[in-house]
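Consider the single chain below, provided in C-alpha cells and representing the form predicted alone.
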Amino acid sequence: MTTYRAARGTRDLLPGETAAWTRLERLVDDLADRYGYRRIVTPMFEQVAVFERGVGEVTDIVEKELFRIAPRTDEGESWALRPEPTAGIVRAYVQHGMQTWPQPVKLAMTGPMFRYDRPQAGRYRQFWQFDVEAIGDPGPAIDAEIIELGHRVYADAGLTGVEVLLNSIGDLACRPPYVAELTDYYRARSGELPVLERDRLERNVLRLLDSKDPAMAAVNAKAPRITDRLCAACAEHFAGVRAHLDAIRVPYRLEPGLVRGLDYYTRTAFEFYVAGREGQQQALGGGGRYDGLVELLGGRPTPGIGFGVGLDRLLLALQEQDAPAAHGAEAGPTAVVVGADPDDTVARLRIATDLRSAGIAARAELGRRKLGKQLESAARDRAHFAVIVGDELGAGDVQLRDLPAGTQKVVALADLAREVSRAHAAHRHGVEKG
C-alpha cells in the first residue's frame, strides 16, 4: 500500500506544536500594531519578472531556489511562488498607487515563503516569515526604528544573546567604483575561486561576498571593504543610523562583509544572530534599505527599508535555549459538557452550543461513554469546568463542577453561561482572586 508523506523540506505543524507557534504569530502581530505597521496580504505567487527585477537574476534565490509554477494553459506569463515578501509588497505599492498616500507607508505581513533550498535544521522549502516595510522615508531615523523593532521581536519572544550585525553597502554613487575595485581583486585571484563563483564574478561580483562556499572564506577576508569607500552622503547616512541606534540603546556590531543576498539593497544592511553563532545558515533574520526597488518595479524613485524574521528559525532558537516561549500546552476549553446518560448527546450538544454562543470556549462529549470516562477526558483537556447533565435537567438545572478545585454545585441552565464566565474570571485552578 502506498504511504504518502509531506514533501521533502516541508513539515506538518501538529496541534501539540502549534501553541508556541500561535504565540509567536500573536506577538509579531501585536508589535506591528504597536509600531504602526498596517497589515498587508499579497498573493503567494507573482510573475517571475517581479523576483528577477527585484531580487536579482544573479542570486541563489532566482538561479537555484525559485519554485516556478507550470500553468495548465499558456497564458503568456511565467509565475513563481514567493521566495521573500518585499518584492511583492513593493509591486502592490506601485500597482495600487500607494505613492499618493501619506508617506511613509508602513506595512507588515506574516505568511509562508517558498525556496527550493537544501533542507536542513531551521531551513525549510516552505517557511514562515514576519516582514515589515517602511516605504517613502529616506532615513536614517526610520532605519533605526526598523532595526529596533526587529531586535524587540527576539527580546519579547524570550530569546537571549541576540546581536545586530550592521553595515552600509553604499548607493549608485559610490558602489560602482567599489564594484570595479572588487572585480579587479577577485580576477587577480580567479584561480582560488570555485567554478560557480568564477561565473558570478563577471555577472554580479557582490554575490561573491555572501558566498556560502567555505572555500571563499579566506579570499573574502582580505577583500576591499565598502565602508572604507562610501561617498559623503552614504557615510553621513550610516553615521546617522548608528547615532539613532545608540540613542535608543540597541546593541550592534559593525560587519563590513555583510552585503545580504538580494540585489535591491542599498546603504543600510543588517542581520540578527545569537551571539557566537554567526554564519550563513545561522541568521535569524535581517533586512536593509532598498531605495531603487520601487523604480525597478515601475514606480517613481522612492526610498524604502524593511526586514524579515524567520519564525521557523526563531522557534528553533527558542527551543535550543529551552526558553518558556518554545514550550507550553494548548489552552484547554473553559467547559466540557458531559452527561450521566451516555446516549443523550442531543442535550449535551445543545448546552455546549449555547455556551459557545455566549462567547465561552466549550466542548461537548459526543461519544457514548460512561460519565466517569467523560470526566476523565475533560480533565485531560485541562478544562476548568465540567457541566454535568443529569436528572436535574428536567427541572432546568445542571451540575457545575470546578475540576481543579474539586467542588460542585447546582446551577440553573438559564444562568449557566453567566455563572461559568463569572467563576472562570474570578479564579484559576480553584483559587479565588483576592
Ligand code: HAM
Given for the second form:
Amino acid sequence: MTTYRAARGTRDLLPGETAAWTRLERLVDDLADRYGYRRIVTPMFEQVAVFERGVGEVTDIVEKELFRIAPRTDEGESWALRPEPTAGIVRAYVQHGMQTWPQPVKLAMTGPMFRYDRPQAGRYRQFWQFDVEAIGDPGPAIDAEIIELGHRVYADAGLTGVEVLLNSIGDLACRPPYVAELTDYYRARSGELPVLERDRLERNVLRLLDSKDPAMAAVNAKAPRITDRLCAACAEHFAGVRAHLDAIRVPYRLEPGLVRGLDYYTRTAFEFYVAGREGQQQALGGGGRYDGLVELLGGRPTPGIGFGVGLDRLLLALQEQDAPAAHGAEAGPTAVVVGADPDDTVARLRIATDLRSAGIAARAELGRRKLGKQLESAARDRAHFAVIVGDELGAGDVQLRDLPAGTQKVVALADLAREVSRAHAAHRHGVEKG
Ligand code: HAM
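Given the form predicted alone, corresponding form predicted together with the named molecule:
Full complex below, order starting with the chain above.
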C-alpha cells in the first residue's frame, strides 16, 4: 500500500500543538485590535505579476521560491501562491480605492505563506505570518509605532531578549549612487569574494552586505555604509524614527548591513532576533517602509510601512526558551455526561446537547462502556463535572459529581445547566462553594 505524507517543508499541526498556536493567533488578533489595525483577508494566490513587480524580479523569493500554479485553461494569466502578504494587500488597497479612505489605512492579516525554499529548522514551504501594514503615512512616528507593535508581539507571547535591528536603506535619490559606489567597492575586491557572492554582485549588490558567509566579514566591515550616504530627507527621517523609538523606550541596535530580501523597501528597515542569535538564526520577523510600492502596483504615489512576524519561528523560539506559552494546555470539557445504563445513549446525548445549548462545554460518552470506564475517561479529559444518568432520571434528576472535589449531589435536570455554570464559575474564581 502506498502511504502518503505531508509534502516536504509542510507539516500538520496536531491538536496537542494547536493549543499554543491558537493562543498566539488570539494574542496577535487582540494586539491588532488594540492598536487599531483592521483585519483584511486576501486570496492565497495572486497574479504572478503582483509579486514580480511588488517583491521584485531579482529576489530569491520571486526567482527561486515562487510556487507557481499551472493554469487549467488558457486564461492568459499566471498565478502563484503568495510568498508574502504585503504585495497582495497593496494590490487590494489600489483595487478597492482605499486611497479615498481616511489615511493611513491600517491593516492586519494572519495566514499561511508559501516559499519553495530548502526546508530546515524554522524554514518551511508553508509557514504562517502575522502581518500589519499602515498605508498612507510617510512617518517617521508611524515607523516607531509599527516597530513597537512588532516588539510587543514577542514580549506579550513571553519570549525574552528580543532585539530590534534597525537601518535606513535610503530612497530613490540616495540609494542608486550608493549602490554604484558599493558595486565599485566589491568589484575592486572580487578576488576575495566567494563564488556565490561574486554572482550576486552584478545582480543585487545590497544582499552582499548581509551575507552570512564568514569569508565576507572582513570585506563587509570596510564597505561603505548606507547610513553615511543618506540624502538630507532620508537622514532626517531616520533621525525622526530613532527619536520616536527612544521616546517610547523601544531598545534597538543600528545595523548598517541590514538590507532585507525584498525590493520594495525604502528608508526604514528592521528585523527582530533573539539577542545573540542573529548570526546562526533566521529572523523572527522583519519589515520596513515601502514608499514606492503602491505606485508600482498601479496606484498614486503613497507611502507605507509594515512588518511580518513568522509564527512558526515564534513558537520554535518559545519552545527553545521553554516559555509557558509554548505548552498551551488544551481546555477540557466542563462536563462529561455518563450513564449507568451503557445502552441509553439517547439520554446522554440529549443532556449534553441541552448543556451545549446553554453555552457549556460538554460532551457525552456515546460508547457503550460500563459506568466505571466512562468516569475514567471523564477524569482523563480533566472535566470539572461528571453528570451521571441513573435511576433518578425517572424523577427528572441526575447526579452531579464534582471530579476534582470528589463531591456528588442530586440535581434536577431543569436546574442542571444553571448549577454547572454557577459551580464552574465559582471554581474558576477560586471561591469553592461546594
Ligand atoms: P520576510 O522577512 O520575508 O518579510 O518574512 C517575515 C517573516 O516571516 C520572517 O522574519 C520569518 O519569521 C518568516 N518567514 C519567512 N520565510 C519563512 C519560511 N520559509 N519558514 C518560516 N518562516 C518564514 C516579509 O514577508 C514582508 N512582507 C514583511 C513586511 C510587511 N514588510 C512590510 N510589510
